[in-house]
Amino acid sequence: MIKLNYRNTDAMVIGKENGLNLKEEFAQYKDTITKIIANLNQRKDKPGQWLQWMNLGYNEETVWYVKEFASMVKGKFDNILVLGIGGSALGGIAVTEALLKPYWNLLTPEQRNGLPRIFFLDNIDPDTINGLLQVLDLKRTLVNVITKSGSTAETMSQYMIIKNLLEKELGDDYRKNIVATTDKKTGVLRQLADQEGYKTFVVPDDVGGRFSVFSAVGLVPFALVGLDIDQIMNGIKDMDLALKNTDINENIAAQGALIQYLMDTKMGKNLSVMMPYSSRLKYVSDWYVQLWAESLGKEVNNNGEKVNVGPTPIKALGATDQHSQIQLYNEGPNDKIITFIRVENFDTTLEIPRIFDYTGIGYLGGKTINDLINAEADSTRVALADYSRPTMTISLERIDEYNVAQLLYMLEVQTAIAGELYNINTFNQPGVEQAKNYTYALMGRAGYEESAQTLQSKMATV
């Protein structure tokens, strides 16, 4: 199991002005945490609670269909192209970047064991899209278009462009190159998929995009590039069992949620930095930023009161950002809590040769890069404590399907518990919908004519 070390958030380590009396706080919130965990698990099967993501690790039927599809198309495509944005892409990027061999798309087919390359189009920058289309052979590309509503402007515009190109190159056979992941019954993409005859997978009801990584949204691309989705499911199930424990002294998601909540509301530290010491986990931080920001940044609480709460998530990478951000973290405003992710055992070892013994860098000879990166992680943690800056450390035994699944699922549960502590709706995103509606109006979508007029007048003054 992954581990959480929160010692450097305690007042005994970083002082009363910046640290918490964790023994006292855990005791004070013990009953509250017990109720929150029990309540989340009681509500997860009820429609409309948006907690079905807590059941995804047990969805054996979806796993079976995904594995069957991956087996059917194996060897038929050189590339997988995922069209999606936000929760439809960030989880997939985080997991594939973590678990595939580094520089996967640059490896030869032999080095990839005949498995396809994978690309994510998660933005609508025209130069990026055109650039990718110039290097991809679409005839040998399987396109996975992902949007539950089927009306996401970014994803559907990409789909329209690529569908048109595929049809020109392949004629009626282009349908074999598209798989859609969308709503089971409704939405534009569901309608199109049924009309066109695409292979489809379902985005489950009551699973928001930022919590969808372990649904077909993530599992389809994972299986297509050969990741072990059975081990992913095992990791989720084992972590889910551990996080059902209602005792805060035994539940790492509850510990992390409470500490982050108290650092924000009690200590004024409303910036939450996620800093893995592994390049392979770099995009876990991107995924975390959406999870934390979209879930916890809310204007009103569950009582309808205007509260404008939410800690701001920040992504960083160790050791790279020791040379760009740590100066600020140590000597700038003490308004952050930093979470490190530390990998105990890397897949490979890289030794530093014993040369230049007579110089100031001779001490590095005979050590390994593995030693160095973890020494950097440990020394940065201690240095921050010297400056009375709170940190937590999540430790993974290694980067594999089991451990990465545990990490992401734990962070999802941590987010849900934090939302209950803030007394807000963790699963809506009204602040996102406003900008979406304005985009529809600007692009001339039917039914948004009045909004377009209002928006044009605002744009003239804003």
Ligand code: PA5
Contents of the next structure:
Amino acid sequence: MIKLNYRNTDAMVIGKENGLNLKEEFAQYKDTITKIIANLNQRKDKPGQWLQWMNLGYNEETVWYVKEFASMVKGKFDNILVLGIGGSALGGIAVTEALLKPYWNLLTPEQRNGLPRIFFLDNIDPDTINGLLQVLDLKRTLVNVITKSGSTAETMSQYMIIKNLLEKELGDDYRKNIVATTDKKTGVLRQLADQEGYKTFVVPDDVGGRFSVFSAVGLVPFALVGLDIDQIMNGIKDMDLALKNTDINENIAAQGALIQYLMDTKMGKNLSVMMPYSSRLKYVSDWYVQLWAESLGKEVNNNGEKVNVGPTPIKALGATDQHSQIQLYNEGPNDKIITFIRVENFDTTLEIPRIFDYTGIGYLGGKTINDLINAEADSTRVALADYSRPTMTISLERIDEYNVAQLLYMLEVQTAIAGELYNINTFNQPGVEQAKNYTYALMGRAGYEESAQTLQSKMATV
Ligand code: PA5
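Same protein, different condition: the form predicted on its own was shown, now please give the form predicted together with the named molecule.
Now the complete complex, all chains and molecules, led by this one.
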């Protein structure tokens, strides 16, 4: 199981001004946390609660269909191209970057065991889209278009460009190159997929985008590139069982949530940094940033009062950002809590040869890069504690399906518990809508004519 070490958030380590009296806080919040966890588990099956993501580890039927589809198309495509944005892409990127061999798309087919390369288009930069289309043979590409709403402008505009090209190249056969993941009944993509006869997978009801990585949204691309989705399920199930424990002293998601909440609301540390010491986990930070920001940044609380809460998440990468952000983290405003992710065993042990005897670098010879990266993680943590900066460390035994699934699921539960502590709706995102509506207006979508007028007059001055 993954572990959480929160010692460096305690006043005994970093001092009273910046640290928490954890013994006292855990005792004080014991009942609240027990109620929150029990309540989340009671509510999870009720429609409209947006908690179905807590059941995804047990969704054997979807796993079966996904595996069947992956084996049916095995060997037929050289590339998987995922179209999606936000919650429909970030989990897929985080998990494939973590679990596929590094530089997967540059390996030969033999080195990839005949499995396809994978690309995610999660933005609408025309140069990037065009650039990718120049290098992909669309005839040999399976396009997985993912959108829960079925009408997200970024995703659907990409889909329209690519569908058009596919049809030109393949005629009616183009349908075999598209698989759609969307709502089971509603939305334009559902309508289109049914009309055109695409293979489809369902984004289950009551699973929001940023909590959808373990639904078909993530599982389809994972299975297509050969990841072991049974082990992913095992990781979630074991973590889910552990996190059903309502005792704050035994539940790492509750500990992480409470500490982050108190650091923000009581100690003024309203920036939450996620810093894995592993390049393979770099995109877990991107996924976490969306999860934490969209879930916790809210204008009103559950009582309808205006509160404008939410810690600001920041991504960083160890050891790279020691040479970029750590100066600020050590000596700048003491307004952050940093979560490190540490990998105990890397797949590779890379020895540094003893080839130089210079005082400045000779000591490195005979050590491993593995020793170096973990020594840097330890030194940074201790240095931050010297400066009275709070940090926590999540440790993974290794980077594999089981551990990465545990990590992501734990962070999802931590977010849900934090949302309850802030007393906000963790699962909505009203703040995203305003700009979306303005975009529809600017692009001439029917029904948005009034917004377009307001927007035109505002754009002259804003
Ligand atoms: O987390 C969310 O709900 C959002 O980030 C969505 O995933 C994102 O806006 C994409 O939405 P959709 O899947 O409907 O295209």
